[in-house]
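In structure tokens, the next block holds one chain alone, the form predicted on its own.
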Amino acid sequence: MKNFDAIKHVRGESQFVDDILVPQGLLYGYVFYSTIAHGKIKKLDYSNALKIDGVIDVITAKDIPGENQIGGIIQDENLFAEETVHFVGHPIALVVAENQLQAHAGARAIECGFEKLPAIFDPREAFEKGEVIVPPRIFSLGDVNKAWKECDYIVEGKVESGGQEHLYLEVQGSFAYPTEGNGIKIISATQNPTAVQRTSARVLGIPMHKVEVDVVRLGGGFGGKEDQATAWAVMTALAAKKLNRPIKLILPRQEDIRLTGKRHSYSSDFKIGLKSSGKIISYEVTFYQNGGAAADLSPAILERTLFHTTNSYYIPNVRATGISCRTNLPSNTAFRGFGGPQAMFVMESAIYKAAQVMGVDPSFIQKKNLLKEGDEFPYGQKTKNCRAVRCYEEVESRYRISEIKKSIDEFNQTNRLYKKGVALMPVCFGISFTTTFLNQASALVHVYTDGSVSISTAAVEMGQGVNMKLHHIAAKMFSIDPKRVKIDTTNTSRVANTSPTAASKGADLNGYATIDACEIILKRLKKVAADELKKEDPSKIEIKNEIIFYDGNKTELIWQKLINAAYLKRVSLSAQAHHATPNIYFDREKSKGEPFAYHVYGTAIVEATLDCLRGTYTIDSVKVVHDFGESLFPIIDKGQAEGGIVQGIGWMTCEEVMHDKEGKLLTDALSTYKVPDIHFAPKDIQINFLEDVPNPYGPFKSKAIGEPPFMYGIGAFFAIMNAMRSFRPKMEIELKAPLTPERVLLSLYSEIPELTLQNK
């Protein structure tokens, strides 16, 4: 159950983009950048960097031959700024030099002279203003006016959600080497190769096949490298083209924080309307997304926050309204959850505060409103295989919350200036990308003379574990050693027009892909084997540990014999198979379909003790029951769940973006940008796999797990939010995250004038 990729980190064997030995001739490159939010260029001198030892050239957008955009959903993203920049960060021009001192040098001697126009970084602002990056969206379900009269509870708020730094281990960076026939090969740290070679191509006014992209691994993504690593890759194409050398650029950590995108912070309105019997009848909601300046996937991303907007609960009255903003800030994009964990941070906001109204315990509501088999979502997909009930009655009953809530109370009827809080986090989260065409994978499988195997496919290695996902599968399928396999690096001229690997989607689309070419081979085997056993019936050959048996019965024949008469006899022992998920379809028009092939289910007890003097805290455990399926590999699968909690955890608690007024981030570095690290982690995790609950939407019955445990982590927020309002009772509620300890401490004495602290 060892994961290879893992030894090798250890070891320092694995290679990352800045690892891999270059061409003779390399130079590198540093980008020079906008200092201002908005405004235009009015002066651009780089004489002065010319003259720098090293320097060898200053790219700009002079210099494209092809067009200066690098946009995917909507083309408003141009690669180098050229009369207007509109975040602090905007890449104007690429410094190639000798060294990568010497650009950065290059990099300061470049004199830039702008004339400031107005900025807009708040989400709001940029609505009233009718600065929108598409129209706004919505989806409903029932008549929410007319059920607001059946309510005997109407509750309304307003929720904050902060953006959150991805923060992987390998920072962006890409190089570039010009190829015979005018071509270019990229080497790029990206989830989406696809995108870099097709933004490539168009930038560089050449046909795709003149460009391969080439992934051995990522360092993290979590969706940070889903776009915004291509930007850094086609600069990279570009000055090789020019230049007619390799390029490499690598960004400092400090500017790859300064320059890219975060999670988009969210700023929402509620209305939830109840029956005293605690049954959710009408829930109205509008988000205002924070996009930044340009589109990147914003519009993709907002649509999944309306997918996810009642989370794991069924409301028969729903209307949700999506408006993606457009400001002043670098372009927010894809982090892990896309959009999901902003939806269903604000319905829980709307329980909790609800709950307070009621006089009830916010469980009280959740579980009155669990989705049931056949519910249907506000976008027309009923639920199938349903199991929200039982995560969460299973996870109430293994770790006994009544028992909790109990030992809670005690400790905070004795206890003045230290309490505890816990909550319940349930998550209900669809498995597919949203735009259906992007749900599908090819896989290349050889098999050679020796025996041994080697797979191409879309997904991208990121630490996530699919390659020994799809070692495991393609192990299995042949009922070989291990060992005789091996998954190669993912490369447009192997596999081409790539889905990037996202949407938790990497190891169902390229695992059945792989199932599929893997098949392919071995019922051409099975038919050789029956050859040369002599048989009439291939279908009664199986492959059993390397040893091919008939009808049952063991033969002589091994696999590497059988493999050596395959060949000798002409078979085909390569095999390319393409999957596209089956069944799902979704109208935009309508905002009505079935986009999801299956949805993930789980509950979480999150409790969290707090130091009511200094506003500090602990999560001391998430205790969760998770809806795994069948799982491919459960060490790999539980690793993913708990550095989800913790991510999620960090994003609820301690992680905070923060800009000054001029559009300016302050928290560009790990001194002034905090995440959660082995002290902060909760004290305990467990993971547990809900049984027999095979999936049979998912490779060998199994189920997607990079993003919905990182929704567990919401379930922090409130359990804090239990152990302040056990302090100040009458505390008004501030739905605003992260709930930091400064916000904390504000919050515990922000309308106490005199307050006796004294520990009984």
Given for the second form:
Amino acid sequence: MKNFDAIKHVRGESQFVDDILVPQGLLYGYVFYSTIAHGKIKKLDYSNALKIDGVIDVITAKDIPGENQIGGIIQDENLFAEETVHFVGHPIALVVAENQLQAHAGARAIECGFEKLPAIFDPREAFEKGEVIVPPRIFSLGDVNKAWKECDYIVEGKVESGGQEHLYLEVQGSFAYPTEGNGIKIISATQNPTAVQRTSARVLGIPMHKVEVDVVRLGGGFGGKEDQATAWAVMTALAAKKLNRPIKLILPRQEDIRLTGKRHSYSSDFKIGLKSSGKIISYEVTFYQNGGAAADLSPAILERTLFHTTNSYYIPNVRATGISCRTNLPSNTAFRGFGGPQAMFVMESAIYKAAQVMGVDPSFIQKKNLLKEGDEFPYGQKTKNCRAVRCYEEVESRYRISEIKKSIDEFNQTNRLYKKGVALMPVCFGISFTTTFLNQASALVHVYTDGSVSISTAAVEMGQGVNMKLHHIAAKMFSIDPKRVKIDTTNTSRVANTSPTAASKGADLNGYATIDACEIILKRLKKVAADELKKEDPSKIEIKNEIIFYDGNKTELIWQKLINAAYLKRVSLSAQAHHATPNIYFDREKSKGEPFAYHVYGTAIVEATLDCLRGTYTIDSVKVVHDFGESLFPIIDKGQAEGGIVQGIGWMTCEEVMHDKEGKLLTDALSTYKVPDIHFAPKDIQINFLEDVPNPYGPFKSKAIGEPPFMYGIGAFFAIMNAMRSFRPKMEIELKAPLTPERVLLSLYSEIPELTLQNK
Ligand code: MTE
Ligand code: HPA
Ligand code: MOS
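Alternative state: the form predicted in complex with hypoxanthine, after the form predicted on its own:
So here's everything in the complex, that chain up top.
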């Protein structure tokens, strides 16, 4: 089974929103937005825009028949600004024209005057001024205050991690058209079709059943289309409704980068206390999350930061405070890892700095503190089937870590201007939406009379291969030729009240729902087969490769005949099933519970080479032992691991989101925003599957894969840091990501008195 999307992608035959054949009378939209970060709209005159050839209308908040409100967790976000704008890029109007160029020209002709108000971009400043999105959250275990007294070493520090642009290949876009009886159909590039449906209904003031949302596939989402595909879809719905014509809105790449939120940058303070043995006794941390102008998913992301405070380690005394700060930037949003990577970077930074103070290798501290079976996380859950130690030890022994370290030492002693570094990065990631109610999904399965099968679920395909996995599950359940199975589009009329495809839970939730729906049909089919074969016991019927067996013996009956017989007997060949992850809960008041169905474990060894004259570096290799459970689809899972790693390395190294003093994004094109390309990606990525690790909580004993490997990329930061310290041992360690070549160079040659070239 080759990835069935691959051929279509390569031939350019796959359909994305912008490729859907459009009906007659199509109009195009262009978003007009604020050019200041905070202020009052004093004047909005679009009469000149309407004079432009082809411009049909300018849609603003005044055209909204329902509520001008698109907030999810918190109702704090309007579709179009009314009196006040809160960030550069805040949408004010949608210009609608006969073609895209005319719509753009219309937007340029709008006259808009602002009265500027003070703006905040820094999360700590926002916190000081009381600008928080939700009250601070605290997760704690043991008693940190008492524990400091037991420590031989106490180390404090500040850690910064930057934002990250999603840079999905397909930009944000939507296409909507009016349907009979005041309805609307929306084809959106969203990870969350139900959010688009619910929010459109709310803004249009119509019931949800009048809104149908359909998603074919996305050219990547990475979390950037979990919440932030909604606004554009609602804009097209609103314009289509008002003008009674089909409307398409595709954000040009630069606008996409400017108008949408990124991974949250964080500024954090830590204090870590250890015994001389390397055992961590106590850990206190405060996370200042740069939320941007609206809540969006920030509170949930902050919560996942707190869940992953201690990464792969057991620490008996922990106090973690999370503060979601409101700033005048586009609202930051979900991005692979969902706040987890930010927490893990702080944890690893604390270990790194402590190791430096103690004069040991960070891996010495890592190993002393890895989670073991039954250890308690700060949120009360205890580990089950814990594989932290196994992954760490297997990667160490498989690649002979002591030899790697030795050869790096030798290299560094014999080379003056090139230095190498290595770091280990263990990862432990919790699987389930931390918002418990989202852990549900449904599937609708139809078997047609020709024996072909169609599967509809809540899962959105965005390149992660969930459709291949569901396809595989359905073919396996019925034991039929995979060619008979089709995964249908994600559609709110076929599968309702869906959770977003996110939290790496897409294959788990929708896989289980698909298994259950297939099971219902199978049960009916077995009864029909027993009848047809004039046998007593339907439970002795089995289908193997389209042939019906009874009590282990092959019969004359085959799949296609069986389906036909069922139809003639008026037995339903369709089934719907709903799956909800069992036994998970979380008490937000106490910040305790069992929020995760299970955890994913693994460890990476990351090696880097630094050019100490230029500050440039290569990430030479990433070697991983990862717990995939019993992989549903090894080649997809391996691809997810490799892609996640490169994306994680990008976040830590070359990708730098920068704004000017007025809050305008400076890095709004690929000329100024550097992402890893094939030359930058590690030449050598080795992904090893931990063996014999069936996961009792995943479909066919599999494990989720989408997000966890991203965090192996954090190892790149410390591998480069080690190479830098080999060049300049007394260098002041700045725990600030991304560690761009510029920052490396400045650190290597910053003016501190003892600067001399080492190893002359
Ligand atoms: N892989 C590709 N190719 N494209 C994507 O957009 N998104 C990631 C991950 N892998 C993404 C991807 C994110 S953020 C998540 S949460 C998961 O896929 C979602 O899919 P899953 O739940 O089916 O793993
Ligand atoms: N991951 C992704 N999206 C979410 C989550 C999560 O844990 N919780 C709520 N939305
Ligand atoms: Mo992924 S950040 O949960 O879409």
